[in-house]
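Here's a solo chain for you in structure tokens, the form predicted on its own.
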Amino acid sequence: MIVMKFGGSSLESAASIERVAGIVKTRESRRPVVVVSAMGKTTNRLLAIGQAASDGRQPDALGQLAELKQYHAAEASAIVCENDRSGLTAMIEEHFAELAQQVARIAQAEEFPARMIDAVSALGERLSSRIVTLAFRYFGIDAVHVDSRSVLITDSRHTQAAPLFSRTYARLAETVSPLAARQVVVMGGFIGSTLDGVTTTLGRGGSDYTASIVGAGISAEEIQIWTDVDGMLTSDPRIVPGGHLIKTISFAEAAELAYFGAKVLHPATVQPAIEKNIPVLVLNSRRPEASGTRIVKETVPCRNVIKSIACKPGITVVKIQSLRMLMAHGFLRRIFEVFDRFKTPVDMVSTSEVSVSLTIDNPQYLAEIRQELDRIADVEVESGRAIVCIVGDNIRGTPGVGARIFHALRDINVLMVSQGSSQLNFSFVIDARDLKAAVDALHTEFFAEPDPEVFAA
């Protein structure tokens, strides 16, 4: 069995879904389990509907709801068998009637709490997985739908739920594995439920995570992540085009890249795959003939020092200094307790004799965090920054890497430096305005002669 995950851009229209059906059909003999995201930008649109309702703009919310309903009905009706059309109509009506009820409750309460965010945003995958199942039948694939909420069991931390792995794996083995032996199983990504049956979500990008969890639960031979790019590249094409395709990369390197901005893969995706030693392939649904990137457990030998350059704009640096508390027992703990209390992850940390600097990419609670920190230290905040992360297994055993990095960046001011404990990455912070120049200079320095065994031209 294999798992095939398709993202929203691969399902944005009837034509896109037809293309996906063609890809799945060529792999039908491998007994695929298909995990799908919401169609197009549906999740963003659902959240906008909920927010409009909570802001007192219920007519606007209902107008957006009607447009989203029409979008799903129009695209789906073109790829569903005549005998399934009445069922399709009833299914769409049922889901959007449920959404209308949720909009009314949100408007009445004048708030959009986390539990309701999950209930609203989950509708995207619930709809797409049923539509894709019907479409597969239209294109001659014997498909069956499984509601992910019945098998992916999580805790109750809404919008960022954590899977209860032992229960989830047991349900996947009991439910999905027997079905996949006979039919193509279609499931929605991103969504799950608590033991009490309350809908939860795994966080944005969670469909990749779902695919990995499903793969581990059914002992799949391979997990395929189908996106709209050819695979993982040596640089972010949105920053510096012309990067090389990485043919093979290790789980450890891929995880570093995913965390530090490589949008091709959700950072949590690789963990269940690592535990079960299941290869992950990143492939392009618009160019299914492309070989993609293969992610494996073993270290991948490479003549180049690094595998890729990831970057993360939209970074805020928080500088904390307290001569009174400096080096005092518990000072760092008190700092990080503040960020933990406001559920704000920290990306990078750098310390000196007189200060602690750290970075965050979510400034939602920055004002509250600063108010708390001001009680124990002097705080300075710098926005408009970016993290650049150089990743490669060879970094830890190659002398002079730092010298090459700083020589390439000789005309760019580096504001903060950190090297991960794994020594697989070397990260630094710069002004976001220098991001393109920095990545361009580093790519020229480290990929003048890419190893043909690891990189495609």
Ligand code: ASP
Contents of the next structure:
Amino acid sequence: MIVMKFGGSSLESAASIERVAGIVKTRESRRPVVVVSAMGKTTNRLLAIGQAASDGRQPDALGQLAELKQYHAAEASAIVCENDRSGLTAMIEEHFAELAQQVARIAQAEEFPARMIDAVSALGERLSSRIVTLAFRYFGIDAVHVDSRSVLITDSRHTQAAPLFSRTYARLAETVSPLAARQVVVMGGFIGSTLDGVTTTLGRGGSDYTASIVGAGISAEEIQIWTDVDGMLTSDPRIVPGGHLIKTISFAEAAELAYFGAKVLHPATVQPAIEKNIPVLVLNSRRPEASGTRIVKETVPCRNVIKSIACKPGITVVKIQSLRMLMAHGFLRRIFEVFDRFKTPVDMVSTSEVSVSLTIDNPQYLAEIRQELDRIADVEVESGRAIVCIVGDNIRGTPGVGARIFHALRDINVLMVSQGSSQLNFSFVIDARDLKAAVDALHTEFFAEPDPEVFAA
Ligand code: ADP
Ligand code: ASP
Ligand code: MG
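Based on the form predicted on its own presented above, generate the structure block for the form predicted together with the named molecule.
Full assembly next; the chain just shown is listed first.
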């Protein structure tokens, strides 16, 4: 059995779904379980609808809802069998009626709480998985739909739910494995439910994570992440196009890249795969013949010191200076407790005798965090920053990497540096306006001669 996950960009239209069906069909003998994201940009659009409702713009919300419904109906109607047509219409009506009810409730409450965010955003994958199932039948694939919420059981941390692994694995083994032996199972990514049956989501980009949880639960021989690029690249193509394809990379390196911004893979994806030692492949649904990136357990020997450069713009730096001359015992604990209370992950930390600087990428609770910190320290906040992270498992044993990095960045103001905690990465913070120049300079420095064993042009 294999898991094949298709992202929103691979499912944005009837034509792309047809292409996906073609890819799955040629791999039917490997007994695929297909995990799908919402179609195109549906998740963003659903969230915008909920936001409009909570901001008191209900007509706007309903207008957007009608457009989204029309989009699903139009794309899907081209790729279902005549027999399934009325079922499709009823299914779409039902889901959008549910959304309209949610809009009314959000508008009345004038708020869009996390539990509601999950209920609204889950509609994307609930719809796409049903549409893809019908489309697969139309294209001659014997497909069966499984509602992920009946197998992927999570805690109740809405918008960032964590899977309850033993229950989820048990349900996958009980329900999905036997079905997949006979038919192509289609499931929505990203969504799950609590033990009480309340809908949850795994966080943005979470369909990759679903794929890997499903892969581990059914002991798949391979987890394939099908997307809109040839694989993992040596630079983020949205910042610096023209990076090289990485043919093979280790789980540890891929996890680090994902964590520091390589959107191509959700950071949690590698975890279940590592535990069961299942290789993960990143492949291009527009060029299915290309070999993609293979993510494996072993370290990958490479003549280049690094494998890739990841980056995250939209970073906020919080500089916290102790009110005393030295950092008192317990000071760091008190600081981190504040971030913890507001469920705000900290990405990077650097400390000196009297101050600590840290970065966050979710400023939702920044005002509250700041208010609490102001009681114990002098606080300064800088937004519009970016983290750049250089990843490669040769960094640990190679002298002179730091010198090469800072030489490449000689014209750029580096605001924070962190190296050593994982030994696989070297990360630093710069002004987001310098991001392109910094990644360009580093790419030129480290990939002038890419090792052909590891990289493709
Ligand atoms: P999907 O809809 O398939 O989940 P995503 O948009 O989540 O696709 O992820 C694919 C995108 O990740 C690519 O289009 C690319 O812009 C971005 N990306 C960022 N860093 C990298 C990288 N190092 N290698 C490849 N893609 C990257
Ligand atoms: N549809 C969800 C999102 O856009 C999950 C995913 O695509 O991975 O975040
Ligand atoms: Mg994605």
